[in-house]
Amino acid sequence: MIRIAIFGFGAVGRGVAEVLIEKRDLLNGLIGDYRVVAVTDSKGGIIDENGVDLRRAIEIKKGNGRLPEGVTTLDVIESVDFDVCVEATVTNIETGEPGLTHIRECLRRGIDVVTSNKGPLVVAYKELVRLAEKNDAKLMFEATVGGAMPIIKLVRNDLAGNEIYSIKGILNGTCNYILSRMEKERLTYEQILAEAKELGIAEADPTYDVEGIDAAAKLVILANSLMGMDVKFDDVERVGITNITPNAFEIAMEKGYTIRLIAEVDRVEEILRVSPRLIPIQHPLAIGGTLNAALIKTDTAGDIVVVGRGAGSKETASAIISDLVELFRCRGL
Ligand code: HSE
């Protein structure tokens, strides 16, 4: 029996409970028995270690209502008994907290963390991977880039022994949103963000999104996990799409380009950079919509293009499950 914990309750940590619900047969197929013990958010939280009444604690949150105040997230991490912990927390660049907290005190204690907030492995990469390698637990990520779309195991699993030459992708689905409507629609981007708002993929705070320090935490996180590389949020070269004007689009498309945010590292040319681009029309890297997409060059498998739905709810929590899944496969829990 696999004991969960759900810290984070609102659009992702929702996303993960409605699927561990829907997909209970197929889940236990791939990882036996399993029981959420505990979902907390910032106010409040429920406890039950006979297995928490997923359906209730959505029903609360989707009404507005709240969890029952009382539990906080660290008095679950002290006295309840999980496996794993799923956070989903909001992400904080700067501090990392409140996730970078609860994903420590977690790997301290040998529980391993499946995680969609960027902002502890921005913040303390390297720091955490020694601890979950101290405490012989678990630390995953795949959710914190590109939504549902493979990147992270795709890389380490798939491609192992491969030499990662670069990673070039759109990873920000809410600008690309609003860039690939800017190109039809020619309409500035405070006009499309509020539907962006409305599709529920921006950030809580959308300048992370417009400003490209969204894309720029990702691209941390790939080349530091993916590139064996150390680096920091504020050595990316950043330039977001305030700037870019309907205008723009016409000029470009009269050439046969289009303007999309892309976040670039490059080890051989040195390039570590999110900035609005010209790309063909053409390019695997045109693409509409909420789509994220990564161009990934490696030495023995040439190039690979991934595309995939990078926000929203159900498509953040595919991303957790099948780490959730992995995890199953490499522990056998
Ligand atoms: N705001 C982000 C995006 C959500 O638009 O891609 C996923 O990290």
Ligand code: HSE
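Please read these numbers as outputs of a predicted model, since none were measured by experiment. Definition used throughout: the rigid core is the maximal C-alpha set that superposes within 1.5 Å between two forms. Numbering follows the first chain given and starts at 1. Compared with the form predicted alone:
The two forms, fitted on the rigid core, differ between these two forms by 2 Å or more at the CA of Gly63. In the core-superposed comparison between these two forms, the C-alpha atom of Thr207 has shifted by less than 2 angstroms.
Core-superposed comparison between these two forms: CA of Thr242 displaced by less than 2 Å.
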Second form
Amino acid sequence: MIRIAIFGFGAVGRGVAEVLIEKRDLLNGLIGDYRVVAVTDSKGGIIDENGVDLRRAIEIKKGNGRLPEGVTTLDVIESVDFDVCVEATVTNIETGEPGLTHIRECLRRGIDVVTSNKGPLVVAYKELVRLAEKNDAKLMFEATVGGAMPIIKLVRNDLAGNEIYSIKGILNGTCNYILSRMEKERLTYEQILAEAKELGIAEADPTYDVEGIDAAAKLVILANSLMGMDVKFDDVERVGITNITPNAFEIAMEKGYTIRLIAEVDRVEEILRVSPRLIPIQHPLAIGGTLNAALIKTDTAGDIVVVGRGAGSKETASAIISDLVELFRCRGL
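Condition change, the form predicted in complex with the ligand to the form predicted alone:
The next block holds one chain only.
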């Protein structure tokens, strides 16, 4: 029996819970039987070593906006017996907290971690990897980069043995939606941003997305985890999309180009940047909507392109579930 704790019960945490409910038969066939023994949010939580009623937990969260008070995530880590934590709390790229403490404490106890939280990996990737190795625990983080677009396991598993020269991609679905709509409609950034907010594609405060902060954080994770680099967030040259105009698209399209926010790490050229770039209209990265895409340059396999939906609770949950499956296949549990 696999015992799971979910830390963070916002859209992503609930998305994971929903998949665990909906796909129980399929997952039982892949990893064996499982139960969620604890769920927590920033205000409280539910513990049941016989298995939390996830449907009821989702109803409580949707109804009250919070789980019952009196239980903290650290209480769960210290007192509940579980095999793996799903860490899905809010990203903080400055301190990594509270997720960083949650992940550290689990790894110190030899508990495996699957996370969608970029902050801890941006702030302390090498420390967490060493901590996992020291305590024979696994740290899985496919969901931190690209939503449902598979890239971490693709490079580590399917491209194992290749040297990765560079990774160039679209890593933020909100920005891609705004730019592709500006391309099509020739409306202003402000008009399309308002539309994106109405559709729930952009946050009320879209700064993390439109200033390239989210994409830069993901780029740091890719550089450190897949290319063996040791870079920090402040090492990324970063320009957002707020100054892009409809006229810029007019000029670009006349010459056979479009504009996309491109995150790029290139070991040979010593490039680490996020910025709006001209992309040929027929280029694999000239995608529309909220899609993400990455072009991976390798020495043996050549160029590999991967595309996937980069935003949404179910899409991120898909990446978390794929990590859970790989984790327990590797563990042989």
